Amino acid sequence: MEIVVCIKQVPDAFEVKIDPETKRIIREGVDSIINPYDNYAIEEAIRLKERFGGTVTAISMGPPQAERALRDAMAMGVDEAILLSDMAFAGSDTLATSYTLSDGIKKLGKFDVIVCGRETFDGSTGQVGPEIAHHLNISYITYVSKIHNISDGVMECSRLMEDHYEELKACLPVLITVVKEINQPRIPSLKGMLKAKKAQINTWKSENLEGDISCYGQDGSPTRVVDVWTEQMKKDGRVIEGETEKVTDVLFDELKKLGIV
């Protein structure tokens, strides 16, 4: 069984940067991780080859130092790693990231099961692999909390709704969107980072793909980040002097004005 599993590089800081210019996160300078999501992704692809047999390939878009991700991913057990990098796909929103990975996942060839975070710490938006489904023109399941079986080309699944559990069954090819209910995801072993060190990743470029040049980065993205800014809380403190008895009635009467009782 072919499995591709699409991970992301963001950045691991809570406030991140953004450059007034172009709108668009600040990477250079800031330490960087293995998007949270994607480590389960990462590690129900591992899982999937080792009850079913197969290999696993991490493929993800960025900058070139998005490659420390995917040796990560080598380390945890992945088998190949492709690191999609072009000043082309710069500027990609969700719509053309998508369109981006479907062209790597397609020049990969065959492919039975594609396995994505939910969403990524940096945007949150969850558009991102139901929309490399559709490129793909392949079913999909977003939210799957645990995989049953594959067998007769067929994925049984449940999938975490709410407030309750969904029983999936989908034809391969799929690709499925996993939350972190699902496993825990493993610590790479010596072994592992030894051989992840000396693994050689493809770097491909636009002209490797043979996806329309306009669908790529800042021309293929239909949506377009205006502004952004940091919410500003302002505080007001107030301090009440007294007997036990006046500072309750005061404090009740200001709880009162705000409509909080």
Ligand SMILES: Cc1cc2nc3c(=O)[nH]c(=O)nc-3n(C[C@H](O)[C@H](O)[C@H](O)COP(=O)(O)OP(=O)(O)OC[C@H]3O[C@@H](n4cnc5c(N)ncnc54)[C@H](O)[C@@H]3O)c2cc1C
Contents of the next structure:
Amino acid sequence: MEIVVCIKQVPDAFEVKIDPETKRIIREGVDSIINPYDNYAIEEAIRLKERFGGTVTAISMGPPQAERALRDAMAMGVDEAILLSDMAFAGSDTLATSYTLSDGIKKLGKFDVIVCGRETFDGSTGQVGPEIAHHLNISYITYVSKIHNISDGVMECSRLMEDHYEELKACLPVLITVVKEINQPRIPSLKGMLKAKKAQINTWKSENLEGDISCYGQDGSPTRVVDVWTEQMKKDGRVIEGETEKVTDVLFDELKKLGIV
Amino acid sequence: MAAIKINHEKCTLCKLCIDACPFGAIEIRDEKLFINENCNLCGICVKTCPEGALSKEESVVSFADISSYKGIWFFAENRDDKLCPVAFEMLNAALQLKRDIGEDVAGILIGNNVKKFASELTARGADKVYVIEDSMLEHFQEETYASAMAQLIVKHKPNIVISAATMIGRAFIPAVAAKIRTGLTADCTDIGIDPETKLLVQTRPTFGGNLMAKIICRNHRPQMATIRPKMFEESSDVNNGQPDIIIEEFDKSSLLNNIAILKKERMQNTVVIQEAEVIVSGGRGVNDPKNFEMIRELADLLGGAVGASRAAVDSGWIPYPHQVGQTGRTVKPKIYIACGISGSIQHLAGMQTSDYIIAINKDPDAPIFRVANLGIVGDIFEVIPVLIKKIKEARKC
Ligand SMILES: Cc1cc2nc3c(=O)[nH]c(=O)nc-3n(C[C@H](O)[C@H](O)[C@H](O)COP(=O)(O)OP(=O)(O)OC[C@H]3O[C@@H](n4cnc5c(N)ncnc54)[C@H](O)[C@@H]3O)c2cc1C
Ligand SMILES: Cc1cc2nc3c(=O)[nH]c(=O)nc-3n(C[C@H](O)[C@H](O)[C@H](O)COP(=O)(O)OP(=O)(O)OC[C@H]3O[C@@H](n4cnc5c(N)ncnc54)[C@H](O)[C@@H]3O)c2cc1C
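Mind sharing the form predicted together with this ligand? What's above is the form predicted on its own.
Full complex below, order starting with the chain above.
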């Protein structure tokens, strides 16, 4: 079985801070990591291989540095890794990102299961997975929380919706997006890390892909970010310190003013 | 190719643009300014440069006649044989856009036996309702719903299509946008019309709520967005004359039909904290599942629901449906009380727009205080019991 996992490199969620003066994201010293949700996708892809056989290929679109995310994935047990990196891909929105990734996946040849994270930490649209499925003309299932079985080209899985669970059956090939309930991602072994360090990561540029070049990057992106700013923190807030009795009085009076006690 | 162009003769390497770039896309290579792949062409650097050394070049592409696209559509989500409250929030958002561009507002009903909801939508201000009914649409499925929606868009060419960013909306609307090959802005907290260009201006948080972005879709139609629940009030009753209800046949010709639902099971005691007017949330500071009783008691006294941070949920103190934040629920109650919650950006992403935020935390530097209208520096195990006592006493007299 050919399993593909899509991963994105993002700034470390826990380190992103805002400069209170300039209201800008502080990037110095902020590490890049695998998008937290994509660790669940990688883990599930590896487990599928362990359960049903096959190979796992990780694919990422991003700057050359994203190679590190792919190496980290290989350290966990991914067999092959492809980086799609080209200035021509810069400024991609989700339509262009998904189009480019689907071209990369087509170039890989055969695929049975494509695993994506539920959403990223930075863009967090959750749109790339469903849009890849469209470009490949395959079915997809969002929010998958368990894969029960794969046999004779059919996957049985569960997913988590707002107020109910579902069990579904899907003919391969299929794309799934996974939620964190699906597994507990493994810590890479030392052997895995050594192997990943030496592994060959293929980088493909736009000319290596067969798609329509006008669908890549900014030109292939219908949306434009026209402004960004950091959210102003509430200015009228006040913070009260002091004796428990005193601060609780303030709190109680406020709740009274708000009309709920 | 669209790009940011650098005039190296004008550039003084003052690095102001490097600091200003939110994406870390500008660097110095070989003593020259260089723009790397992280660039999103947002143009912030162009505005920052004091020397006018940077400019934005848009590629000129001509598109099919976009002015023939008319109308403001919203997806009227229904579940368990009921219209969801978000359907009326979307209707209201659409009506606000109508004020600015004067185009008709149409609701989209997809499902089995959903025609009956049409009059509820027209009674609250929709000019039209398009209905696609089919037994295949009885249960939500990405592919069937996306096909139905795309089919309507191709036929009737709306200018704007919005849907709530619920799990269902976020699951199938991206496939609709991809089928139509148009842009889709996710998870908006606000939408409006630019007075000059008449384009839909879509505001959304990214980086877990840290960075706000304004996004437009200039050359493709429809302009599509998913909108966070609770950002718009529900529309109220209006008298809208004769409702116009259009029934469409579901075209199944392009369906892959690869997926079947075997079983659907309601979650036990699901709590819908999104509906509550008051939410009292507990975090890691609550320290123990037993202590959540105290949080629950306060919530009960205030007629509210219990929320939680992911730290509390991951510790197994309280089930996932209570989680507030980027990967939990988005809530916008009248009053949100955060107890022993530090205020990580992911938590803030789910509650920042609450009308009034109260935080109780023993750490005076906790980031939660930066969004709180009222911050109480104190130990929750001291403050909350005293508060509960006070409320009970006040109620007695
Ligand atoms: C401030 C800002 C706001 C934006 N808002 C929008 C918007 O509203 N609409 C829009 O269309 N674009 C938007 N974009 C662009 C969007 O962030 C990029 O297209 C991004 O490359 C992919 O989107 P995402 O991060 O939301 O991924 P998601 O759709 O959240 O990712 C879901 C999954 O897809 C896979 N995946 C995503 N990206 C990659 C990748 N590069 N390589 C491999 N796998 C990947 C991963 O498995 C991931 O878990 C925005 C960009 C910025 C900077
Ligand atoms: C991709 C991703 C998604 C995430 N999604 C979410 C999400 O949806 N929701 C979410 O909440 N988190 C989410 N997180 C986790 C988030 O980063 C934080 O780890 C989490 O919110 C911390 O929870 P907390 O504030 O309860 O705990 P902590 O950060 O540990 O804070 C505990 C606070 O309690 C205070 N405290 C301790 N004891 C007391 C006491 N006796 N009295 C008063 N105060 C006390 C402490 O001073 C401290 O400020 C996500 C993280 C990632 C990476």
